[in-house]
Every structure is written in structure tokens, then in C-alpha cells.
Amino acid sequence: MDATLRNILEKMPKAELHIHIEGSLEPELIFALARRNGVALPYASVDALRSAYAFTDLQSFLDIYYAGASVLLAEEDFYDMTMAYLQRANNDNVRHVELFFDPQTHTSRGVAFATVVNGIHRAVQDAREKWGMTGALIMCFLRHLSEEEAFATLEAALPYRDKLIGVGLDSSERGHPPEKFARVFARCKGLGLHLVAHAGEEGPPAYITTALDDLHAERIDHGVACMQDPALVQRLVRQQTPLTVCPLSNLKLCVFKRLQDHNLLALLEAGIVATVNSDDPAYFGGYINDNFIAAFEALPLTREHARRLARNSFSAAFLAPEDKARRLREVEAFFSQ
């Protein structure tokens, strides 16, 4: 990649729409929070923990992901974790972020819902004041748990409805189809929450279809398996349903053997509203600019693709129309220079 294109990728304004805030916990911060909270970790050092980041599939990652989250106990822990990510995002010229968080990971350990959401939300508010970065929270249900547990989580969230923009569905995809959560998503839709769902990462294209049909998802997280179903591709193009694609995550979890095999370019050429995101950056080898650079180095992507991906990131965001238009003008102004 030439230096000019790399500079464009680094400096262009962008939104990040697929970031699990717990997946931004760097080993150094995990150990710092463990010390602060007196939590014993099954790793002797930062290096030992980082060396364990050799995943063969989604589940092998999730095992370590949940272990890392065990250090999060107080509101300040959630604040510090979120601010650390937002600082990195600001450095990468992220102007808007929609953060996933997994309350069940924490409430199952006895951490109050308020502790989780208040710490994360306060950091987002501070980022807006410091850098003008807008942000919103998307509460995810863990799909390996029951729908009844998802309903209980939703009830716990209702007093904090003003802090949430939407709900999502994450965790182990295989064996947990989206339709398992149709009733709770219908309730969330009735509450006016935006709806997104992980589908078509390790799961089949059919999971994308049921996320659209049964959950009424407005955005599909990952979705790269769609290319196996031409009719589904046509539908995604026709409906302009965005996909939040995470290249380095797909590589790390062996969805693609090499980044050169990734279908990001094919998605764009098909007319799909694809975006680039970091997923769980502390575990998968990079934040959003790292994902852009790696993808552009591996694939024959151009300056025009960069412009389209930047535009897609804002057009796919749950922003008010006037805010979306303003961000899209910022993209056009950047690329016209």
C-alpha cells in the first residue's frame, strides 16, 4: 500500500459499529484492574495472557474473553475500560461509535446492571465533551443462554432505557439460531430500540435470513457467510441492510485462512453496505485503523473503496438524520481535499 492511501485510511472520519467494549480490555489493563480489585488470574503475567490469544474458533476465544471480564467489578472499572478504548478510537479518527456491552457476563457474577451501564455511559459522555465524538450503547443478549434469561436482562435494563439505543445478539453462534430470541426482540422493538444481531460469522447464511425475518434486525453483525447464498445477497443489496464486517476477527477466528481470502471486496462489488470494524480489538490484533490497513494491504481495495467504507459507516449508524448528514459531509470534505 502506498503512503498516501495509508494516510487516507488513518485520517478519514469514520464510525465504528461493531465493537464489544469488554473485548477492548488489553492485558495490561486486565492485570491493573485485577490488582485493584484483588482478583486472582490464571496467568502469571501480561505476556502469558497475551500468548494465550491463539484461537481456533469462536468458543476458544470466548473462554478467555469471559475470564478477562472477571476483573470488572466497580463502576470505575467499566469507565476506565471504556475510556481506554475511546482514546484509541479518537486517535483513529472515529467520530461516532456504537458500543456493544454484555450485561449478563457481569450480572451473573453479582455485578449490578447499574454499575455496568453507568460506567460505560459516563465514559461515552466524557468522550463527547473532550473530542466531540458521539456514542451510543447497544445491549447484547448472550445467545448461549435462554430467552427467559434475556427477558430478565431486559427487565433489569428498563430503568436505564434512556442510556440504550438498541439491543444485539452475540456469543456462541453455532447451535443458537437467531429465532431462539424472536419474542424478546419483538418486545425490544415495541420499546423503540434498534435491533442488530450477529449472524453468518461461523453460522450459515440461513442465520442471516432468520435474523432478518424473525428478529427484524436492521443491521447484521459480521454476515460474511451471505456470499454463499446469491438470493440472500440480492436481498441485502435490495434492502440496503448493512453488514458490520471485522476482517482481523475473521482471520483470528479462522473464518478465513488468509486475509487475502476475505470477501470484503466481493461484498462491496455486489453492492452490499459493508463497513469495517474491530470487534474485540484487544484479542484480535488491532483497532479500527489496523483493520482498515490490514484489509487494504491484503486486497486490491482503492481510495474509492475507502471513501465508500467511510460513508457506509455513517449511513449504517443509528444517528439522527441531521447528524448523519453532517458526518457524511465531513467524509466528502475530507476526500475532496
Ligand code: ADE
Given for the second form:
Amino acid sequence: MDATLRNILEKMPKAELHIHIEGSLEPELIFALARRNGVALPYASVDALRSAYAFTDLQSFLDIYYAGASVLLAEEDFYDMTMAYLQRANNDNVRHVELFFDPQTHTSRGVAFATVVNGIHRAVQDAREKWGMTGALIMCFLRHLSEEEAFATLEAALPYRDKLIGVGLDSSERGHPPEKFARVFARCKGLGLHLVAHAGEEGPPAYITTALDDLHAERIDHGVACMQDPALVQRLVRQQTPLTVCPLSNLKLCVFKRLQDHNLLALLEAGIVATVNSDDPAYFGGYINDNFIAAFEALPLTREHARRLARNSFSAAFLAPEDKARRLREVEAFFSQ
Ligand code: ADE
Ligand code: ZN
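For the form predicted in complex with the ligand instead of the form predicted on its own, what are the coordinates?
After this comes the whole thing, all chains and molecules, with the earlier chain placed first.
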């Protein structure tokens, strides 16, 4: 691709709003933590594990992703995983990050909620001190589990309320519509938490509609299925509801057969506040800049789209108005060079 455009994508200040921290566990770190913790892995080597990363759909990925997370036991493990991601994000000129984490993946194995949240949170604080990168945590409920289990998770999170900016909904989408968690989300809203939900990744556009109507989601994670419903597209544009789009994830999970078929450009042209993110970078072959570069190589996206996507990433973020304005000024300063 054009070297100037590539340089812009790499250097422009950006926010990442859709990254599952457990999805940043590289095979090398999985093996190192397995050794450190005496956890047996069903793979003989880093290469054997990496070669298992051939997914056919969301569930085929989730099975391996949850197995990979089984090496995380101590607070230090969560810290090391998060710091490794933040280091890469800083190299990609990410200035603000909103991290997803899945407490139920860990508490179900006997790891304390405190261990998880404290390890991740401490790394985010250190990144702020080291690089001035701001960060916040979004706790996700696993939608394949029950409403009751989600309520129990929220209960466990209450002592750590100040370490969370919001809640989300992830895991197996088909057959687990957002409305299953309407009461949990209502409670979260009452606690002043921001609300997001995965919807319309491989599920139908109707899940995006119920994420908005029943969960009151402020952002939709993925949401690429909205294009199947023109009235929904109009609504997303009218409400300026951001979508956190993850191109390489969509490619690897066969949501789109080829990146050339991805609807990122169509979403932007329709007036949707789309953003570019990495989802689970260790599993999908790339961090945020890799996602930008791959999408811009596959689609006729321009410098103006880069500017829009950088702007969108901060306007869609859960930042205080003055911080948002400062970051948007940084984007404008970058693009007016
Ligand atoms: N958990 C981690 N990555 C996910 C994705 N892409 N969709 C749903 N749940 C997830
Ligand atoms: Zn995701």
C-alpha cells in the first residue's frame, strides 16, 4: 500500500475500544505462564498451539480462547498479560484503551475476582504513568451462561466498582439474544456503569435492535450485520451509536469470506460512527495497526477515512468531555501537519 498512508495509519493517535484482554495472550506467553503455574496444556509446543488457530466460526475460536485463558492464575499473570498488550498498543500509538475482561472465565476456575481485576488495573495504571496512555476496564458477562450467574458476577464486582467504567456482553452469540440480560444491564445502569454489547457479529440484526432497546447499549461491538436492515442503519446514524468493528476478527471467524467483502467502508459512507479495533489480536493475526493496514489494503479507504476513524475512536470513547476534546485536538493536530 501507499507508504504515506501506511505511515499515517501507524502514527495517528487512536483509541482502542474493543479488545478482550484474554485475547491478547500470545502462544509464547501461554506457554510461559503454563510453565510458571504448572498447568498442563493439550498442545506440545507454541507452534502446535498456533497451528490450532484455524477457525470456522465464533464457537470454534471461543473453545480455544477459553482453553488458553486457563494458564492465568495469579495477579501477576493478569498484570503481565495486560502489560504485554499495553506495550504493543503504545507502539501502535494507541492513546486511550477500553479493555474487556471476562471474570467468569476465571472465577469458574477458582480464581478470585480481586486477582483478575487488580492485576489488569495495575497494568493500566502503570501504562498511564509510563506513556500517558489512559485506560479503563469493561467487565463482560458471558452470554452463554445464565442471568443468575451474571447477577452473581455483578455482586462480586461491587467492591471494585471504582475500577470499572462499564459492562459488556460477549461469548457465543447465536441463541443467546441480548434480552436475556435486560435485568442485569438495568441494574448496571443504575450503578452508573456504561453499557456496551456484542451484537450482529454472526448473529442477526435483530440482536442489535434488542441490545439498543432492551439493554440500552451505548455502543455496539461488531454490529456489522446492521447492513441487512436499512431501518436499523438509519437508526444507528440518527442516534450516532458507535460500532466497534474488528476487520481481522471478522475475516478469521468467517463473518466475511475476504477482507475485500468487508462492509467497513459502506458503514462509514452510510454515516455510521464506525471504529477499527483488534478484538483478540493474539488469535486473529494482528493488533490495531495491523487491522487498519489490512482494511486499507483491501478496501478503497483514503486519508480522509483514516482521519474519520481516528476521530471516531475518541468520540466513541467513554472519556470525560475535556479529555475527549484534548484527544480530538491531538487528532486534528496530527492530520494538519
Ligand atoms: N470473546 C472474545 N472475543 C469474542 C468475540 N469476537 N465475540 C464474542 N465473544 C468474544
Ligand atoms: Zn469481541
